[in-house]
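Here's a solo chain for you in structure tokens, the form predicted on its own.
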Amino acid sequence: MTALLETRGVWQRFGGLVANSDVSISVGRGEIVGLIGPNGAGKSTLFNLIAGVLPPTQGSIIFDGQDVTNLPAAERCQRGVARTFQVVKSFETMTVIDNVIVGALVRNTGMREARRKAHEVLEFTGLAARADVLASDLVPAEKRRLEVARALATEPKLLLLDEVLTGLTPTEAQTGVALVRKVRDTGITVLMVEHVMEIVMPLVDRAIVLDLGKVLVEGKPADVVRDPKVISAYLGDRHAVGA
């Protein structure tokens, strides 16, 4: 399988804090990949590394065979990623159709065809019926899909989700499960950040750890999860128990 993604050897610091050590990760075509490991593990900082918020301290990062390493995220957008965001970022006083709108913009300059792709988006996540309806007006597992929706639009290669699955209901996640699934089937490569272990690791191909900055260990979830060194920082001794 080659790699859409690749970071090779990202270091973040933060004045005296390291945020991420060393991190070389690589995602292949057509996987879905999970970044999981406990609070402050450095998840979100490398979500923000890939996406372009900010670059790295050293290090380079490597997309679709290209070092997009300075790229800013709006650059990084148009050449394919796309994200979600841990606290949702949705536009409130706009219709949920707005909304998909503006990411459809990166790919359409007319209205009219950015409104058609927001229509068949909001079809595939299944807001259809809510396209009319103000953001602020949809409950929080709908804001999350809308979340999903407007970086579709965008019609990326990689979609970094942000703890998609964090909140909700048992039949919600296992909705939104389907969801990323049905993403994949469509050709599209997903690095998903999730703390939910129970729903997520049945899901992701295979589960990169981190912890403390550094990558910890990565393989299939099965693996991982019974890692004496993920058990010991992450999982805790329920899952040790359980192996």
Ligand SMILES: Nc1ncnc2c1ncn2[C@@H]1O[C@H](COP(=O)(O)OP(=O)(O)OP(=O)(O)O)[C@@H](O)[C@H]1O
The other form holds:
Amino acid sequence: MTALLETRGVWQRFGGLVANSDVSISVGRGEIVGLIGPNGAGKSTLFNLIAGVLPPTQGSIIFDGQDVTNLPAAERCQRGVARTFQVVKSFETMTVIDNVIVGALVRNTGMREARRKAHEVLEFTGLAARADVLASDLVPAEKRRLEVARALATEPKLLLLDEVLTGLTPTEAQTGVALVRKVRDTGITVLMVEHVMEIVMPLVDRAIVLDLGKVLVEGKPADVVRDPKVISAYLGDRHAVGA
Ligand SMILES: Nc1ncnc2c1ncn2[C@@H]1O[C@H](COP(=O)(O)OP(=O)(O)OP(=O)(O)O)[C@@H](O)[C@H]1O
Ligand SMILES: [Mg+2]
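Could you give the coordinates for the form predicted together with this ligand, as opposed to the form predicted on its own above?
Up next: the whole complex, starting with the chain shown before.
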């Protein structure tokens, strides 16, 4: 079966800085894939390239069998790519339900249908009781959840999660993990950036490690965390196995 998403030899340069360097990854339908790597490794940049925020300097992006490299973000969203932002971008002066309606309007032209979809997603994400609260009044964990809800309201095939479990208490993070599993169980493919290994590794089917813009290692979580290259990228060479 073909992959849902493939990046082929993708580069992103910002002036002299190379944020993504020849990145080729693939994500299969129905997988939860973790994208990990140290700060500045190029993870959010790769999300921007996949979502269409930026065109890659070089390389191509294949989504659902089509080359989407030159399509704008809105068109990719129509085709089923949704993402959350590392820095939460809710519409603060709008209610929770209205934030989610913004997402639902991508696929529902009528306001009634969009509102119905938004309510359904709020139930699914456990935010129903907060529907009429202003986004600015949500606690951080709820804001992250709202980001996920807005993305889900677009009815994606692929959900890109950029550090949605970061900065949460262990209990909140476990609730988030359960939500990601539930999302996947509805048939949505998930590619997620996360730093906290203890949380992300038990959740993902496969992990891809970026370091200095390049794919360093990819494989099963248990193998990836033991890989000396990964240990060295995270902790510095002196901690590498056998060093
Ligand atoms: N728009 C931009 N202009 C210039 N440089 C950028 C831009 N966006 C990202 N960079 C640089 O590209 C590199 C990769 O950044 P990116 O945000 O993709 O890393 P990351 O892996 O998401 O890091 P973090 O874990 O801290 O979120 C960094 O050196 C960053 O400063
Ligand atoms: Mg980032």
